[in-house]
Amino acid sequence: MTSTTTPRPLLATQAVTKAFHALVAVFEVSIEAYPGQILGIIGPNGAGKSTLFNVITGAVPLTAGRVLLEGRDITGLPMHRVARLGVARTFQNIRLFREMSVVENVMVGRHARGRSGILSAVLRLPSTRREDSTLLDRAMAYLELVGLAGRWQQPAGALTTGQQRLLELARALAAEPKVLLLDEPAAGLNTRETETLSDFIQCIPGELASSVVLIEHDMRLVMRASHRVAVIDRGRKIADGPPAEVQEDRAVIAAYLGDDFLARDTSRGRRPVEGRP
């Protein structure tokens, strides 16, 4: 006789709640985020999505609940140490050092995995110099991977939008974490250049970090990438499951094309939750 252990979550939220005064942004909030898994999450503007990784990052304290990273609360630790522990991620709107070399801000994530922090990285201190050699190999290689190697030398300012956002992966990437939150990383980018990042975004769990926590807009990168989806509206869960089995549940449906769909919603069948922002 067989028995089947279940893999314990890489990264898990536990019924997690964030208040602004009167305004509640997350209600309740549990997901699970498996190795090797990329887990999209779905919901309409201004559902909870970034304050849900603001929350588990350390970038504003939760209300109620915890955050667990490989079984260890890590609830209410400072960015930098959540970091340390290996969770890194990319922005909504793009967060790069603008005027110091492409190079240079991937160098910045690699800090976050050497003994220099990053403070030191952007003021160039001498114990980070010592580190530079060996750190401009791993961070060019990084490059390598998202297609930038050829721009190395360039002010990150002057790459278009969608360069822009892959040097924020590999910067990201950089910091080899366990876990990696992408949050919306194709906003902005081309039908072409969203094909060419949800290609990479796939190759992501098991080569590069653990697993994938991804927020995003485009339905069709979402779907195609992610193992699992769960939905928020606001601040609530409304769904988790498969990508095919969220997109014909009812609470989604309405959440993203309003009860009015349902109600029309008879012997024509259902259609996928596509495309809606």
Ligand SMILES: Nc1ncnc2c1ncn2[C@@H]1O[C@H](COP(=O)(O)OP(=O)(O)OP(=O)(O)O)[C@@H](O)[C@H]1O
Given for the second form:
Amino acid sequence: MTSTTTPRPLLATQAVTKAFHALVAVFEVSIEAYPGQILGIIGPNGAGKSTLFNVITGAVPLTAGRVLLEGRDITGLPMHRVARLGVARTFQNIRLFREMSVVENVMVGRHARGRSGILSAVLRLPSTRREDSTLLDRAMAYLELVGLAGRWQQPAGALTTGQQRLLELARALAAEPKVLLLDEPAAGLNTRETETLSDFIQCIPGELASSVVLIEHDMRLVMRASHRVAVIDRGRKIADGPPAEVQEDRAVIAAYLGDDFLARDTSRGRRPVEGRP
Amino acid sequence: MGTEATPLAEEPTTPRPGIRPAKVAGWALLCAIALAPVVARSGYLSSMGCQIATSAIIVVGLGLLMGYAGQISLGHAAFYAIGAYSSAILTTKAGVHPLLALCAGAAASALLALIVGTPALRLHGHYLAMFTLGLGIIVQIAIEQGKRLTNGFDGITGIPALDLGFICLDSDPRMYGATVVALVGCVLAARNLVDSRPGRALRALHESEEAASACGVDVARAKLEVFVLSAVMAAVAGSLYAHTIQFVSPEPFGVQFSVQLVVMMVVGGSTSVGGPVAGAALFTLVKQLLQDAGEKVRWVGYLDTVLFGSVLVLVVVFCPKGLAAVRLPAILGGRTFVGETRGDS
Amino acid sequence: MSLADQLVQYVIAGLSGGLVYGLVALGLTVIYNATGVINFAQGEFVMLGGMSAVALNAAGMPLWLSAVLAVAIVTAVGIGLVRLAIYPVRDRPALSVIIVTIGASLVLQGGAKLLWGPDAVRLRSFSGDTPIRLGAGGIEPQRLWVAGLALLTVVAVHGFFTWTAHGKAMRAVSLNRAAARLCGINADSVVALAFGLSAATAALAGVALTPVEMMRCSQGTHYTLAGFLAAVVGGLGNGFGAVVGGLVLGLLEALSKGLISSGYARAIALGVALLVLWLRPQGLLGRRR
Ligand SMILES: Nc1ncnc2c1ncn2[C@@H]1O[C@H](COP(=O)(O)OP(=O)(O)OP(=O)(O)O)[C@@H](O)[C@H]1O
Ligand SMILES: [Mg+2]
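May I ask for the structure of the form predicted together with the ligand now, the form predicted on its own having been displayed?
After this comes the whole thing, all chains and molecules, with the earlier chain placed first.
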């Protein structure tokens, strides 16, 4: 799918490089995420995908390059500033607040949308109470969205892995982010759960977040959901384009996909998402 | 989405807000302490109660800092001292109204905490612990040496009673009542905080700073705020102490008291309201008991440090959440914010 | 006495005191590198060394034997501390381990109080109290003992880490615990060794110091703090920096004692060190992380 009237990218990295001492984990990678679209990122283990997310969100300082959000330079901003500007993420190795209840996790996810400070909280002013009760309703709405509303009171640590991934998703969505970064959301899920998740993720752009960047090892999920796919190998971007094109790309096949994948999966290609232009 | 697969029978994994013996004991102790001086009309009990309530106020703040922000302070006696000495100096030497002096002490304490905490709290746990330990020692030396202001080891006498306008707290039982009211206020404040937006942020960053930041929580600032809040509570306790005893000297504000506050906090546990109060009560009573026994048998009086040290180690090893949370599996147990508001919304 | 003579005295006092701080800091660093833990009971080893030497000497033992035995006893206490208190919490969050070492310091301090009472005690000097003449003034020979023993210990510790298999194993553990374990190094025994080693060095410092500075059971906290600040000023984790940091701190204290105010001396030294920590958490010699 080549869009002729491409709008300005919502999130862009420009020649981002990240070196851990001698190890160059990410080298001059430029990606662009457009509004209303899902950008898939694939690559072998240790390619530098998660590191790219860490650099974008400010979790680790980058070595060179720039990160732009809606054209604004957000390079080097601390994590919470990036989050408040509208970038939410999930983690490859789930990072929930395990001792807090399910709904409280989502409420923390919406932290940036709240205003009450420590003083009004200590005094429990009426404005704070109002804010908290609407916050609770919103959080419950997000839980209903991912189907966890029934477990709102449980400690997050008591959920199954699949449920925990969904909760992380809900927590990230609750911030109403502009860009949602998903790091292997299907890892540890069974086929049926992955299937449902895939449908759900395809509904996110434009509805729950403007744009999604999706790191995933599950090829079927990525190729089905993404509008565009970037391939990273050993820290470098080796291909970027519509799923169908990327699958044909010689460099990608050589570096990553392998022949047997093509034999199995080319027929599927990208399926247009119903109900959206 | 995948949730229907698991049977509903699993539902009550949430710890129910049922009756926990430790919690009941905590509340019973609280009520008993609160009523004892009134029932017995005893000056001894009142002053004992004052001591407990004063310590408990500091421990409530310390509990927020340690239990929720995961930071440790070994210098809270310094903030306590600042409150006490502000009240003492301003009321005796400058004729300032006691309430105003109390506020001044709290403000000075907050300011110091703000300065100290700005870089130190970004660092790992042991940095703040050492930093506050050093601060405590410096404040103590300053009090001992700054004779013109503090009278050094001689201390400041003649601190006036706390006059609230409608009532003058000029007797031990009255002062005791005021301290208990302040304690209840602090406990309520702590409860409110834990179940609020900034409180949830604190609990979140305690579990994962990275995930909390990714949710937009300014981790350094959240820690700083709770540090300042706990310093203010300690200063208020100090002011109340000064007006109760009507005399201050350097001795009770040493590093030892800072460490003892940590013992009270850890032993009681920060995870419930009763914890800090129970910790302070238990500690103060045992200490007093040993002191009284020490008058007769010398070495019994020297037992305190060993005892508190071993109890501290044992509690951390065997029930890390404190005695008040022995049966509490999760940090908040059954009493979550949600459980309460859900009903009335 | 001229100012220059006085300065020489202050500097010598500062250097010998500073070497003690440096030794405590070195012990803290050894433990920190092996375990990632700051041992809040470190200063108690100094106190225990001094107090137990005094007690043994008072019981009629010759000075040298009391000194050796005191060091041996404190070393055993250090290893016992690991077994009893540190092991049970080694997989817990840092806060728990810190609190456990604080508890341990209370136990040691309280134990000393119970055994020997709260009063300050003094040990006989190793080689008399006749000052060695130096310009117009003189210095106590014990100061030279302190400095000499401390220096010797620093060299010995350095040699241990450079030349012996155990020392190399400890360095390996501090670099990468998991990898060291794969190479067959027993991390637990390395941790015990680290505590034993740093307890021994601290105890030696305490024994040497007790004839010049009186020792009392509550003294340990000061050495813990001074040792930590010295270690941090020198860049936490760096053994050489720890010793240098100790010297800086000691000099600062001795000079402000002589030139500014004896009452405030400790506060000034601590204050400056805290200021360094406040402005440069990575220390003077450390690199920004
Ligand atoms: N904090 C860090 N310090 C040092 N090296 C790191 C750090 N984070 C990542 N790396 C290294 O950077 C490289 C890229 O890691 P990254 O986690 O980004 O890969 P990935 O593409 O997400 O792999 P996977 O598919 O397994 O998640 C790896 O070699 C990894 O070891
Ligand atoms: Mg990854």
